[in-house]
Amino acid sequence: MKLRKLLALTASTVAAFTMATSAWAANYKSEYKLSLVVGTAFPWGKGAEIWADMVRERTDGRINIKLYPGVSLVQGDQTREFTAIRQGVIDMAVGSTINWSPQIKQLNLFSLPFLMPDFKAVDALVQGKVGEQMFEFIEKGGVVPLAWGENGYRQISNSKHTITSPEDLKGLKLRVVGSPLFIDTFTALGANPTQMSWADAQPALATGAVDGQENPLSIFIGSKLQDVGQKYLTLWNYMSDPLIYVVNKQVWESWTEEDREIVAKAAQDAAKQQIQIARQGVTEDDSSLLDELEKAGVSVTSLTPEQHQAFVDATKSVTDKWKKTIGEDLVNQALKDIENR
């Protein structure tokens, strides 16, 4: 009798587990679409690849992620990416604060010219109170943020001449992303900024439709911009571009609590690796990327403190203007965190 009861209990438990598993399986997609601006040859894309691989392995294949570089899910328009995540067109992303700033205005903080003087300043912001507040703004926007990554400090290059002062930018046609703050910054410096997706930028550089661009060194090298006329590079560290690992809210809520914890932890682990990769070759201790560029025939210029200050002074009006849009309290908190780094 006891044996029959035990067998019956076991059978009912198995049936309940099978039903629960079936219900769980019905809510999970066979593939989750992860959006990226660049491919896995770049540190940005490598971070997404690491995340996808970790999630697949740690969930035993329950969550399979496919990467879609070139923001192909929104026809290459980087500034539409956040809206598409919120709407469910995109399930997951490793995205740039620059590209998402039109929808989350506070993210423009990271694009303020010459706000973050070094990597310690970047870390102080994203890992401190400012980073926490930014995650709250993103979550209110309908997207679940999980971890901070890094695209790196953006440097300026062109095909005409060496840049060491704001006067050297006057009249240069420069490709910039679709952010009004970028337009204001380069207009203040006397340049002629042109909004353009990255997919369109390289052909434009090759044909001379634009004279220059600004991007992290990893993008410059990975895209071989020296082959499209970008012979003059100036290291001015005018801004660093944090990345954010996110999931669509409905997708996030469709997963079990256990899987949500796995995905979040994988995002944090992948982001740490990605930041290390992004900083390789661009620090005082390791300048191998600069050496690689010079060997490729690129003229690399570092600014003196006085030259750097001239750019800071020329863009002060931009910072003053955008403080109101971003939020003065948030900007002041950022300045405090940087000062105390």
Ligand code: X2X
Contents of the next structure:
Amino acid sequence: MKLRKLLALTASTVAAFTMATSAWAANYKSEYKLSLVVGTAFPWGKGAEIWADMVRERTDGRINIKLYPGVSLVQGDQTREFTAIRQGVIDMAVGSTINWSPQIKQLNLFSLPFLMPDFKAVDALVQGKVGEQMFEFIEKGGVVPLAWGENGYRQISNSKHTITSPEDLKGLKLRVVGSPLFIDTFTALGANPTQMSWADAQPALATGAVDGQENPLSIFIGSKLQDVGQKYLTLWNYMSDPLIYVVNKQVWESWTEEDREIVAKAAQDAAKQQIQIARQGVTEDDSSLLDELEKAGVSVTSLTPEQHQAFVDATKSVTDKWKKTIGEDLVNQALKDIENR
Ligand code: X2X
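I have the form predicted on its own already, so could you send the form predicted together with this ligand?
Below: every chain and molecule of the assembly, starting with the one above.
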């Protein structure tokens, strides 16, 4: 009697286990497509690779992530990435707030010129109340956000001359990305901004169709912009774009609770490492990227406090205009958190 009971129990356990196994096998894809703009030669791509490797290892290969750099799943059109994640064309992504701001208007907050003066300010926003609210907006937008990474402080470069004042931007043809906010910022500065994808930007710089661009130093160096005539670089820290680690909602819901936890924890661990990598070589203590640029023949300019202030003053109207679109409460919360950082 006892033995029969035991056998029955064993049989049902085996049946339950088989069902659970086939449940994940049936719902799980053999490969999950992760979108990103630049590959593993950049801190951004490294952060995605770390995430993918951690997930593969920690799920014993149940979740297998493949990287698609160059936003190739949306033919390089990075401002369509968010919609493609929501629609399931993309399963996962490590994406920039700039590229998703056309769909999630609140993300324009991070692009407000001269809002975040230092890394502490960036951290106060993404790791605080503002970051939490942003995740709610993204979730409402139909995508599951898991962690904050970082592309970095965006510096301005061009092929014509040194920039130390808004006057130096007059008439410069500059490639900008993403939201109309960028057009407003660079128009306010007297430049001639034109919006295009990163894929189109590089040939445009090479042919001289545009004179300049703005990007973090890691992107500048990784893409060898000095070789496409970008000889003059000004460090002005006018904004820093965070990255966000996300998963498509249906994909997320198809995973077991255990696997969701693994993916979320891995995103947080990978993002933490990614931010560290992104901040290497661009600080006063470790200026190795700047040294590398100077060695490559790039003229690197830092601004005096007065010169810096002239840029701040010239772009103040942009913040005033965009406050409403972003949400006054959100902007005020950000200002408060930066002040108390
Ligand atoms: O397109 C850019 O400038 C880049 C690579 O920085 C982003 O995707 C936001």
